[in-house]
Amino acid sequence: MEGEMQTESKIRADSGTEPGPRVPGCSLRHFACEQNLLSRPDGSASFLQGDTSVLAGVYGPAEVKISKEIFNKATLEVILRPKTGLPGVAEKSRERLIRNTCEAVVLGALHPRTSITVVLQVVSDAGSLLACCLNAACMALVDAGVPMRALFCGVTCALDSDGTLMLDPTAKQEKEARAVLTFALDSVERKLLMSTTKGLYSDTELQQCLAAAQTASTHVFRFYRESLQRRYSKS
């Protein structure tokens, strides 16, 4: 799979950081998604948010090493590979956040003593990378047929020095922001599954960002639905 992902990275690599067109009626950048791209994984998806692009592959449920076996549920692992070089502290931190989100929705009890591995390859990072990784992971899990109690999505918010809220910020906007907050939400009740923050913000601003992310998640889940409808209407 590594060779396939590296090839895909070369094809789709894009380092642009300028804000592109946004989704009509929403301040999110435009999305694009393609599933079942790779032959070796059980499921795969390429997810683009503006100029940020992530390729995801899912393996499993499959045999698990005895040392990692959990008797009453599946062992879920997440591997995040940067665009260049080896994974560092930032990648390990994102892996943990993505794994916690996946574990909150994947019905691992249906496949005890097995392994489900999500491999994510960063193709280009032009802002809101963690949110894009979460969206790519969700669509790859769907493609692999992994049972989940709900879908999930990631939404990133940024607050500038004036307190202005920006959804789905670019890398430039993130760099200039006073605070950057990323939320993972489920598709059933828009319930918060995971959050991570960086910078200074008030309790009121946190609630405003969460409310904006919950509203924006409606557009993400609608895109999921339309993308899946287009795929399965062809087959």
Given for the second form:
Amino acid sequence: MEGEMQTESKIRADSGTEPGPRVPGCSLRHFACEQNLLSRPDGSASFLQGDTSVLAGVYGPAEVKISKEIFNKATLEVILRPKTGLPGVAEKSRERLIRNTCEAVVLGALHPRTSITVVLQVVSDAGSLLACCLNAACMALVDAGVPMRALFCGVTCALDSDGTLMLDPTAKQEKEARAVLTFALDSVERKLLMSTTKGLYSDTELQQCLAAAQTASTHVFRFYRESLQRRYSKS
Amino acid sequence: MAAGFKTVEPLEYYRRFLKENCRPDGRELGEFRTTTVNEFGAPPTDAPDKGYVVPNVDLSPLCSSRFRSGPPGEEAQVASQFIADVIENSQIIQKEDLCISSGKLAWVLYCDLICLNHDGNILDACTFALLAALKNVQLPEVTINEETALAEVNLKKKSYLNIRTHPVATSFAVFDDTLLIVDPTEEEEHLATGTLTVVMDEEGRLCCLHKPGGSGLTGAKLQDCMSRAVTRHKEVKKLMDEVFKSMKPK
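Now show me the form predicted together with its partner chain, since the one above was the form predicted alone.
Every chain and every other molecule in the complex is listed next, the one we just looked at coming first.
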């Protein structure tokens, strides 16, 4: 039985500057992941991006209510709990986004008439929350051993008033930005699985952000691979 | 014969049609009816110059047997959030226009979008209905009486809202990771492997790219969607202008 496996990684893209304050351009914040930290859920993971932290737990494949049963695939459910207050309409919207992303990736056909529940708890929010939730959900699904056809990751891009692109913005940068775009990309071909945006931007800017997000996702997937390799190489 | 085939293998039935590049039942949009109600409220403390716009999408059993009466279900909440995002992102009205007296009194616009008939693609219909309703809103003039510190509403003098941009939503359904259909009906949405909604204003700027999961799309396919959204915007704008011209001024 593996204990907790903590992996940390400081990812820098092309610029090659020394670690410390981030260079706006193509760098992601320091991220860390911890798996199998909760004893009751089948799989759990905690994902940290800078100061944003999300805890995810996965129960499944498990018993499903007859009213929610689907005859040929698993019923996926996502519950997102904000840090403070009761869940509202914004949480429902995010739950739908995360659920549809997971449904595209999870091989539900292998577990018909079952339910797979992903519970996400926001521990701290310092920008790029939805991307962090997606990453935590993916790691938790892997920890639970749910069959998936690909991994997915979330990347956030912010565009400020003069068109400069910032990846993985902090809360302050998100507030000051003209537009904030969040993408979920799959690991096989870096296709766009989910996108949600805030603010006004042009068509070309969208393509630029998507390209930057695809490059950044390579780093995230490399991190996933390293952390899982480290975890399973011990046992 | 065809009806039996359709029930047993709905996806195959659609695939046969898609191969011939046509759709079996023509396009139908879900109808929408919008009402906006004006009310007074105090502006939020962190933005003393702004008023409120509160959208609410109501999907009742009237529009489709899928929905039950009671508190709004997930689909209604997601649609309401989408409309709120569109209003905020596209800046269709300046919230400052809704302020009557800074820090004390502002207009609260309640936009209730009631679906009468649901046949897929509610997000497009909602955005259009909202735009039409906001164009129709007339706010009476309000003066604050300095002696009594009460607001006096002059119902005889009304003015229209200043609509700055005209966002138009275009929805697509993705089939089998390759085919894209514009303006899907309910059956098509149900069978599709993914959906995508693009909200564009008249200058070609994107207000919202809403892709709630589903099968993956490459950058090239996305570009294709953008160009179709631009053409759709032009068609819808023409239709809108005709409708507004025909509305009787009060």
